[in-house]
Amino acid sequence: MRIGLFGGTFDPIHWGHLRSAEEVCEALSLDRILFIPASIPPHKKDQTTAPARDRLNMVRLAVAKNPRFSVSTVEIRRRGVSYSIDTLRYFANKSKGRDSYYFILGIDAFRDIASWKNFKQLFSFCHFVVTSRPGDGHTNPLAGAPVAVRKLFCYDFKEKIYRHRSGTYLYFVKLTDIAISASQIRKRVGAGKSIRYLLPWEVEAYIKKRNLYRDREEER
C-alpha cells in the first residue's frame, strides 16, 4: 500500500488540514493516509494547550467519515517528545518494506528540517511530500531550504523529480488556499467567537463539551 503520513499538534484540527490530506491522497494516488497526533511536538513544547488525549479524540472524529483516513496513536503512546525520526524508523521497521510510506510537511516546516533530531537519516526511511502554503508562490521543495538539506538530494531529470542518494523522493504538491490556522481557532475560543465553518461540527462540539481553548482565570 502507498501509506501517507500526517503527523502534526491538531490543536485542534481543521478543515485546513483534512482539505491537505484529501489533495496529497488524490495527487499521489495514496491508498491510504495516517493521521499522527503528536504526544509533546519538539518545536511546540510550550504552546500546546489542549491535552493529548483530546487532541487525539478530535482528530477521531473529524477523520470518521472518510474510509482513506485514519488515525495511528504511535507518539501519544509512546509519550514524552514526539520525534519524526522515530516515528518514521517504527513505520519502516513495521513494513519491512511491504509498504511505502509518504511523510507529509508543509513547505515551512520543511525549510526548518535541520533543527529536526537527526534529519540526515529522516530521508533514508520514506519519501517525503512538501505541501505550499497559501501565498508562497514556491513550486520547487528545496527553495528556501537549509543548504545542508538541499545537498541531500539530486535532480532526476528522466523522472523529474528529485531523489534522496537513498532512492527516496522528494515530492511537492500544490494545494488549494485554504487560510486557517489552529491558533486562529484557539484565540476566537478564547474571545468567544464562533469558529463554525472553521472546523468539522464534530470537533466543535467536542471543544464545547471539553471547556477546551478557554481561559481559565475568566472562568474564574
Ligand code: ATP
Given for the second form:
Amino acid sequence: MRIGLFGGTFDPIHWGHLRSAEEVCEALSLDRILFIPASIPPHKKDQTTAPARDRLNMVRLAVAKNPRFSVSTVEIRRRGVSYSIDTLRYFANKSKGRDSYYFILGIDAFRDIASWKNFKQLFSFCHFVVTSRPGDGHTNPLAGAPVAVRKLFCYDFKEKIYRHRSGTYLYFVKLTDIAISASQIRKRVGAGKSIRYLLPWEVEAYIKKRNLYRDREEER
Ligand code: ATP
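Can I get the form predicted together with ligand ATP as well, since the one above is the form predicted on its own?
Time for the whole complex; same chain goes first.
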C-alpha cells in the first residue's frame, strides 16, 4: 500500500487540512492517508493547545466519512513531545518494507525542518511530500530551505524529481489555495464569531459541546 502520513496539531482540523490530504492522495495515487495528531508538538511546547483527546476526537469526526482517511494515535499514545523521527521509525518497523510511506507537510513546515530532531535521518525512512501554502508561489520544494537541507537532495533529471541518497523522493504538490488556519478558527471562537463553513459541521458542534477555545488568553 501507498500510505500518506499527515502529522499536525489539528487544533482544530479544518477544510484546509482535509482538502490538502485529498489532493495529495489523488496527485500521488495513494491508497490511504493517516492523520497523526501530535501529543505535544515540539514547536508549540510553550503554547496552550486543546487537550490531545479533544483534538483526536475532532480528527476522527472529520475523517469518518472518507474510507481512504483514518487516524493514527501513535503520537498521542507515546505521550510527551512528538518527534517525527520516532513516528517515522515506528511506521518503518511496523511495515517491514511492505508499504511505502509518504510524509506530508506544508512548505512552511518544511523550511523549518532543520530544527527538527535528527532531521538528516528523517529522509531515509520515507518519501516526503511538500505542499503549497496560500500566498507562497514557489513550486520547488527546496525553495527557501536551508543549505543543510538542500544539500541532502540531488535532482534526478530523468525522473524530474529530487532524490535523497537513500533512494527516497521529495515531491511537491501544488494545492488549491484555501487560506483557512487553525489559529484563525480559535481566534474567531474566542471572539464569539462564526466558524461555520471553515470546518466540518461535526467538528464545529464538538467545539461548541466541549466549550473549546473560549477563554484562551494568547488568542486575544
Ligand atoms: P496553526 O494555525 O495553529 O499554526 P496549522 O493548521 O498551520 O495551525 P497544523 O495543524 O500543525 O498547523 O497543520 C498541519 C499541516 O497542515 C501543516 O503541514 C500545515 O502546513 C498544513 N496546513 C495547515 N493549514 C493548511 C491550509 N489551509 N492549506 C494547506 N495546508 C495547510
